[in-house]
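Next up is one chain by itself, shown in structure tokens, the form predicted on its own.
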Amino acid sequence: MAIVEPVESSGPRRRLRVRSPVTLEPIGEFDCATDDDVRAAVERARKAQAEWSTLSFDRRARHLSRLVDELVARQDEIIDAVIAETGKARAEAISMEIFAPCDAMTWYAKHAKKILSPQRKRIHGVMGLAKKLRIVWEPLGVIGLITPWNGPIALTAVPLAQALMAGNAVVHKPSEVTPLSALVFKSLLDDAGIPPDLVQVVQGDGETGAALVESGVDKVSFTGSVATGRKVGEACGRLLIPCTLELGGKDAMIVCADADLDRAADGAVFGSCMNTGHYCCGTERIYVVRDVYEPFVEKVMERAQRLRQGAEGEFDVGAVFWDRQLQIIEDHVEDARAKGATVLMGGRRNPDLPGLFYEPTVVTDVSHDMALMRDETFGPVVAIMQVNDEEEALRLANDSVYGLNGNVWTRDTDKGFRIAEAMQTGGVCVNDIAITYGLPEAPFGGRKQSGVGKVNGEMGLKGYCHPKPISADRRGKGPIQGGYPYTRKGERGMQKFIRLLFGTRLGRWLS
């Protein structure tokens, strides 16, 4: 039974029904926005953005602060909506969908003014004697924001805060798997006093997302799969508009011989199973040095066997959010099993729960010819591979088409940093799971097929702006240097000046 399925519509718009992954019962229906609907939303947003862009950073920050107030006051409403759509553990809904957005929005409200204020730049050499330069950060206009189903509030609120603080409007297309929480969040925006046309929600599936990309927006911020991200990137290239693509990952964990095995085992289980494994920076490949392999596996099993899966009360691992993802998880584990992997626990749907529940799973004896170690699984699977040494672990960690994040575990922090620097990923954590997205100061983005561009931090915030250089002559009067008329005398003088400035060590030092 599909979580998202078409139903008969009485009007011109396609209509979709959403089911709970926990009970498989319907929880809501919605109409997909048409191409005309999307274009109209963009035009309304463009009119609202013209006024919003004139507001000071302080006034924009006050709006964002009121949004944080609304999120804090109505957090139970958000949590209930997210859990209804995803079946994730309540603790994860609180940490991911409430704390993280509040923290990020507060940071951007506080720091955007300093980051995006006009900057005076010193011009080098002799040019600095005659010219002065200023960089101003202008908003791009209307941002098309396309978000995924694994963190429906967090992965909306964080880029939204950046776009708004930079002076833009936003048209948001949430995942069809989690459409209801997007409407709750939109009501928070309205109650916080954000102009209604400044942020708009267009519901729909992939067709609606494609319409948004083609609608005349000034940038697309996309978080989702590699396959869809490639289509978005190709379209943006054809349209000559910028985009950021935050795509999938296959994050590697390297456990060194001197690691704190208790902490590393905690990190392995938490990093692999958090959010039911639906986390782009989730740990999907674990490479353990031979000397500590057996005790590490024992400690992982001790922790994994204590995990509680459920839908009510206190539990650690919830449902798989989407039936399509459940099929991928099953296929990867069965492929590994058929090729000689050992499934120490789990490896099946939970027979005691009626919905989309895949048991927390621990797999050993894995290799790189298995989909489980090659393709993004996005599920609660701890996949552990024994290696001879740290060099082999690093080589295998880099043997991937993905490069989003990773982690290294060692008591020698300096060694951890050296290994981290050699990993071909967008970011690395030492003795911790992938928390980079939760650090507003850090740029976040992948290498290889894990994405294009950076989100978050100063780089992410500035990515919603056009950096406009404005230069001026210091004198502003008299003849223009190097202007007409051209003469032989002027040519000889310029060549003499070039030899003096660039043909001598002293001249190059002065320049």
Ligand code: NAD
Contents of the next structure:
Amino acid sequence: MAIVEPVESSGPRRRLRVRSPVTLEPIGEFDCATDDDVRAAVERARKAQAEWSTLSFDRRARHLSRLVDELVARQDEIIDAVIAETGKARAEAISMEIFAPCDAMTWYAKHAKKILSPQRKRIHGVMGLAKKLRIVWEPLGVIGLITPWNGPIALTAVPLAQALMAGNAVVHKPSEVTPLSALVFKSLLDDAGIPPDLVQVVQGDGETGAALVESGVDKVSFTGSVATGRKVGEACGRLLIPCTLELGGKDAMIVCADADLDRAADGAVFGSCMNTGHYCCGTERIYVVRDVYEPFVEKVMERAQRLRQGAEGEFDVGAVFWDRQLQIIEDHVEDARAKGATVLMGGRRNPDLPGLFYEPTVVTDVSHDMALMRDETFGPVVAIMQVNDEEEALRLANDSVYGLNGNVWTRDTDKGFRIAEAMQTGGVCVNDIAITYGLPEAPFGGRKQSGVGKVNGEMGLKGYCHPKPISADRRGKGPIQGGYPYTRKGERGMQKFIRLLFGTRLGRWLS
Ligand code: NAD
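Show the same protein again, this time as the form predicted together with the ligand rather than the form predicted on its own.
Up next: the whole complex, starting with the chain shown before.
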């Protein structure tokens, strides 16, 4: 039984039904927007954007601030909607879907004005004597926002806040797995007084996402898998529109001999199992140096065995959100088992729960010829490999087509930073699990196949703008320097000037 499946439609639109991953009962149905619906939404958004872009940063920030008010006031409604669709643990819904968006939206509301106000730039050398320059950060227009199912509110609100503060409109295509959370979030936007056409939701699956890319939007902000990201990137290349691609990961954790093993074991279990392992920066592979391998595994087991899986009351690990992902998790663990890995605990669906529950799993004796250590598993699996030393750990950590994030555990912070710098990833945490996405000061984005472009922070915000350089001549009158008519005398004068300026040390220093 599929979590998302087509159902009979009485109208012209394809219709999908969504089931709860916890009970497997239907929880809602929705129509997929057609290509025409998507194009019409983009047209309406474009009209709304024309007015929105004239608002001052302070007025945009007030709207965003009201959205934060709504999110705080109606947090239980959001939490319930997200849990109904995903089966994630309540604490995760609170931290990821309420705290993180509130924090990010507040930051962008506060800082966008300073970051995006027109900047005067000093022009270097002799050119500076004659010219002045101003950079104006113009909104791009309509942003097509395509999001996945693992953080339906956070992964919408964070880019949305940046796009809106930069003066854009947004047409959002949420994941087909979490359409209802997207609608509750849209109702918060409406109640916060954000013009209805400025942010619109077009529901649907991949077909609708592809239609949004082709609909005439001015940029695509995509978060999702590598396979889809590649298609989106190809389409954007053909259409010559910019895009950011925030894609999958296979984050490595390196445990040095001098690590605080208790903290590292906490980090291993939390980093691997948080959000049922459906976290792009989740810990997917752990390399532990020989000296501390055994005590580390012991500590991981103590903690993993204490995890409570469930759907009601107090529990730590919730459901797998989508049957497609469950299949991948099962395949990876089975492939590892078949190739000689030891499954110390878990490694199967939870027989006591009716929905999509995969038991928290600890696997050792793994190697890089197993899918579990190569491809994104995105499930509650702690995969641990023994290595000879930190050098080998680093080599194996970098032996991946992915490069999103990673983490290093050592009591020597300087060494931690050194290893972090050598990791071929978008970001790294030392003695911590991947918090980078939650720090608006940090540009976020993957290397290798984990992504293209940066989201978040100053860089992310500026990515929703066109930086327009406007230069002016200081005098603005008289003849244009170097202009017509060309004369031999003028050419000789120019060459003499070049020799003076770039042919001498003093000249080069001055320029
Ligand atoms: P996905 O690629 O299957 O889908 C993502 C979105 O794209 C969905 O809304 C989907 O409907 C849409 N889509 C599908 N086909 C499309 C097409 N041809 N054109 C346009 N849109 C299309 O990914 P998913 O399974 O929803 O999400 C899980 C993936 O997202 C994981 O790989 C995870 O690592 C990644 N992710 C990355 C980040 C990050 O910031 N790097 C954050 C969260 C999740």
